[in-house]
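Listed next as structure tokens is one chain, alone, in the form predicted on its own.
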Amino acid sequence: MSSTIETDAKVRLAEVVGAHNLLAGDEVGEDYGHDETLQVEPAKPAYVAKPGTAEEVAELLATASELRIPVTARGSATGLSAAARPVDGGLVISFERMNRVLEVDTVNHVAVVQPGVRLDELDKATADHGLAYTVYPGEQSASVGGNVGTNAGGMRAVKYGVTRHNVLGLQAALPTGELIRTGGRIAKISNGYDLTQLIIGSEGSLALATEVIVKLVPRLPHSATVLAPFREFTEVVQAVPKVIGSGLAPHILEYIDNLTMAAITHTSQLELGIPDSVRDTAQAYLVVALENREQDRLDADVQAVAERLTELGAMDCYVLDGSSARKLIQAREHAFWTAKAAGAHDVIDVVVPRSAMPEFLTKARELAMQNESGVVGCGHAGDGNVHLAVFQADPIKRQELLLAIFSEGARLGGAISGEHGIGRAKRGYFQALEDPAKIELMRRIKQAFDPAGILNPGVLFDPISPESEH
């Protein structure tokens, strides 16, 4: 981009958001050039715009389309797929100023929020009304807009679902400069194509959410967490469908292998009261969290789940006190940071049918051994979402291992990612393993939304220049 064009772009963008809300050149800090992905290099955007309204977002996109400036949306940049990593010389639209909870509607059980609202901020706002937004992707500093972009899930998805089950409507800015509304404060709709669901999970490649209507549920006052160690890893994953089939409806159902448990308890300085004899022989753990309106009903459920887990081979069952339970769940949520600190070279989140988890995990470990690599992890056992930290410094060997693991997941009826998304980090694997007809259809959908090809080029699939479409 020539200096004249750069100057014109800077002036045009500043006219939209005001000069004080536009960073350019050396004013752009390094933090705007990356998310938390481990193996994708940062980039240097030419501009960072901080809009304050939906209209400003739409106008920024119209200007970028006219000037052919690639655009990347940024919430809290906690993603793990490089979908929030910008293009060199491009524009970052940061939603840090659009961070208000506009309304908590206690009649319809929804909240209306701007995309920059952090999950901990929304949790605080809804708690005052005895309600909750139930998507907890493991990082409470994540933004609602980021949830929408990646279709975030988390530990509570086993009971409450992922983002697409908890977003009822959107206001979104299109690259053409138009603003649209999809869905609403309604539980069901049958009016043509479901644009809400199409935008959710599109990783900022189709449209940018400027307002989100999220579903809320009543907060249940009583909860308990049961920790069950198992001697054999396969026993853990085989127990999962039977726990779910019991009708006890856990809101968290996680597996943690022994190495990951040792790492997160050490990092968190967490003492769970497990005897050395059990800890030394346990290969993996199942974490089951239950909640209820009534304490006596909760106590009965805890007793029932402990008895069931014992029947299924658990070495013992430990009902954690409130403090230990919170610390364990928090440590599990921060397992990525533990893996990063331990030197993991990548973190992946393959999802497979629950019934296929034993076979998938066994095969993943075999593939790692053949590749002279290490894989350890934990995951959302209740919905088949397996999180693996991969230790292999050689990029070629690591690529071979990841392709083999992803291929195994696909063979078993799963997908490359359950909640982190494809982004730039897994684009090559996605293209290699996905049905070409589906990828071509996705390209045509993107072309309809984004004729200038400015929104997150390089995310999901290789960018195609607008000229090559004609």
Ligand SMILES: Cc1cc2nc3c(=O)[nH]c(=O)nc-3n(C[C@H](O)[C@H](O)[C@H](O)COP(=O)(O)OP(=O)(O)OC[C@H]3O[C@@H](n4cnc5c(N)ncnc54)[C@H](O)[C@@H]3O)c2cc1C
Given for the second form:
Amino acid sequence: MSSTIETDAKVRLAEVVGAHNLLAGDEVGEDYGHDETLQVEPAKPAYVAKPGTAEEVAELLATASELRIPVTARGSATGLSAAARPVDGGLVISFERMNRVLEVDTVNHVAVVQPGVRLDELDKATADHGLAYTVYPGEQSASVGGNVGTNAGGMRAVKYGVTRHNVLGLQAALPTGELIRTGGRIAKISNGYDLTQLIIGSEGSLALATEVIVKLVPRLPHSATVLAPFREFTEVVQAVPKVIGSGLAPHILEYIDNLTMAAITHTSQLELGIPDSVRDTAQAYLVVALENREQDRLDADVQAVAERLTELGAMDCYVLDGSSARKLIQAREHAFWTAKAAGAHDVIDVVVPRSAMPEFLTKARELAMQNESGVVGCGHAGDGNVHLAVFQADPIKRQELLLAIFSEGARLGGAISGEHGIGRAKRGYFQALEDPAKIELMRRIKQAFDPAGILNPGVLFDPISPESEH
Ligand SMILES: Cc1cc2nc3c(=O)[nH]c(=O)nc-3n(C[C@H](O)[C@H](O)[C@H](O)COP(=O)(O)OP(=O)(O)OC[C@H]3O[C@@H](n4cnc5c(N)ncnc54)[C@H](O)[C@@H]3O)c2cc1C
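So that was the form predicted on its own. Now I'd like the form predicted in complex with this ligand, please.
Below: every chain and molecule of the assembly, starting with the one above.
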């Protein structure tokens, strides 16, 4: 961009949000250039705009379309696929000022929120009403807008579903400058194409959410967590469908392999009281959390689940006290930071049908061994969502391994990502493995929403023109 065009762009963007809400050039801090993805180079955006209203977001987009400035929306930038990593010289629309819970509606059981609201803040606001928004990705500083962008999941998806199942409506700004409303405070809708669902998971490439209507459920007062070590990894994953089939409706059903368990308990200095003889021989653990309105019903469910797990081969069953349970869940949520601190080169989240998990995991380990790499992990076992930390410093070898692992996931009927998304980090694999007819259809949808191609170029698709990503 020439300096006259840059000055013009700066003036035009400042007219929309006010000069004090626009950062340009050297004022743009390093933090705005990346999310939490490992191995993706940060970028240097030219501008960061902090709109305060939906109208300002729409106007920013219209201006960016006119001036052909690439735009990346940013929530809390905790994403793990570089979908919030902007384009060099582009514009970041940061939702940090649009961070309010507008309403907790206790009749329709929804909350109406601005996109920049953090999940921990929404959790506090809904707790006051005995309600909860049930999408809990491991990082509670994530924003609702970012959840919409990635279709975030998390541990409770096994019972409550992912963002898709918990967002009823949106207000969204289109790249062409219009504001639309989709869905509403309604449980169902059958009015043509479902634009809410199209925008969810589109990684900020179709439209930007400026208001989100999320579903709330009653917060159940009693919960318990059971930890079951197993000698064989296959036993763990074979137990999963049986636990789900029991009708006990766990709200968390996670597996943690022995290396990951050792690492996360060490990092969080968590003593679970597991005897050394069990710890030394267990290959993996299942974590089952149950909740209920009544303590005595919960106790009966815990008893039933422990019996079931023992029948299924668990070496023992530990019912964790409240504090240990909270710490273990938190340690599991922060497994990404533990993997990063241990030097992991990538973290992936392939999803496969539950029935294929044993085969997928065996194959992923074989592939890693052949490639002289390491893979360890944990995952949302109830969803077939396998999180693997990958240790391989050589980028070429790592790429070969990831392609082989993703191909195996696809062969088994799964997908590259269950919840982290494709972003920039997995774009090449997505393009290589996805059906070309679907990619082409997605491109046409993108073109219909975003004719100027300004929204998050380089995410999902290769950039169309060289100037759309530098
Ligand atoms: C320790 C850790 C644990 C995690 N655990 C999980 C987990 O269990 N499950 C899970 O799903 N994820 C997990 N994540 C990933 C991350 O927290 C989620 O992807 C989350 O949804 C990102 O929210 P964010 O606000 O940080 O979004 P960002 O990273 O800022 O953005 C993510 C995407 O959303 C787009 N976006 C942002 N705001 C909007 C908007 N208003 N409208 C449209 N698009 C928008 C961005 O452009 C980008 O494409 C974890 C991350 C960490 C660091």
